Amino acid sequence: MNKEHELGAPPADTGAQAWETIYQADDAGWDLGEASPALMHLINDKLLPEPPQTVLVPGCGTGHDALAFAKAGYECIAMDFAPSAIAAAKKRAEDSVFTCIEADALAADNGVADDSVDIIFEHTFFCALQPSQREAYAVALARMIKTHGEVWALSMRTKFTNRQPYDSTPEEYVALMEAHGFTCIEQTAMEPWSHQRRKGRETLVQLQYQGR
């Protein structure tokens, strides 16, 4: 695995084939081989809305976070547009304990109905998008989430401005989402619970969707 990819890979574009090539080469350096320690803190300390809730994990990769949600009793949807990532997630799903969808999370026809998701957990997805795709990201999340549903996003600072993983501040993320009907509930520095590769760089941003 190329350690330069510790947070994400720098494909020439953000299309599915570029990411598929990385998964086929087993070079997905952002894959920790386990659920995010920050997510496990949220689950184990019961900080998330209690199940049953429908949770969407966009850009799920090989499904570690989705499996953690499912084991905690949530109805989880794992979504990625790289076929090899979804194939790995399906193997991890253990008798369909969570739903896997091979689709572009930003697409209107991605298989998730409007106003159908209670929680969206986002981790290393926003930073993998081109900055020009951020508006579409906010629109997609606002379409899929229920009114008063919540987004729990790990906003991660990086050193890159011209390739993945693209840097952004928690404040920039909040401003984008507030322009699309979300209200910021809380921001929390996650250093005590972050993976060692990401300590000091992750901020949990919790938002609630107020509706169109």
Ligand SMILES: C[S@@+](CC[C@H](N)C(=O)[O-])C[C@H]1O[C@@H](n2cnc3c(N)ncnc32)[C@H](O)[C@@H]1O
Second form
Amino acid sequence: MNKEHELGAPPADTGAQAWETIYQADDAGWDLGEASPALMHLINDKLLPEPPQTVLVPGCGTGHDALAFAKAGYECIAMDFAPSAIAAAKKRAEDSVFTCIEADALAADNGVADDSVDIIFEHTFFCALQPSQREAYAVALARMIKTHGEVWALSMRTKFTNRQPYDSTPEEYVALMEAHGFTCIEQTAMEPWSHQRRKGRETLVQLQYQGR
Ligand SMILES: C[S@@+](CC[C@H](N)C(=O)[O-])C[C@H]1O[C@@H](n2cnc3c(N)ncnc32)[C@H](O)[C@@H]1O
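Output the structure of the form predicted in complex with the ligand; the preceding block shows the form predicted on its own.
Everything in the complex follows now, all chains and molecules, and the chain you saw is the first one.
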């Protein structure tokens, strides 16, 4: 497997088939083989709202982050539209410790009800979308999250503006989300906790949804 794939060839487009092709080729270089170390810091240091809470992980890939939430006592929903990714996540879920949904996270009929999720955890999903999909991303998250629910997003800087992983600043992310009913609670540089390959590039953005 080419573990540096995220700095190598991008998928031809951002549709499900493009991602599926990469998973089938065992070339998902973004897959850390473990939950995000930054997420483990949030869980281990009890910085997230205490369980039981419903957590959605959109663009979950093979489910490492979802498993970490489930093990910590959260009701976790892992969502991805690449069939091989969700199949791997299902295997990881084993005794159904978390729910796996194969669906387009941006679609209104993705299987997650309106106003039903307490926490949305975002890790390498926003940067996987084309910039033209960002409005739809914000609309989708605002639809699924409860009023006063929270988005915990690892905003990541990258080298790329014309292919994934697309670069964005934490400020751009906050501005987008604030235009859709969220307020920013805090931004935290994750350098001490980030994975080696992402050091200095990840900022935790914590947002609360104020309702429609
Ligand atoms: C860069 S990968 C990151 C996966 C995972 N978060 C991780 O860190 O291992 C982006 C993931 O988002 C998924 N994805 C992209 N667009 C999606 C969409 N509209 N709905 C659901 N999943 C999507 C891809 O299939 C892929 O698994």
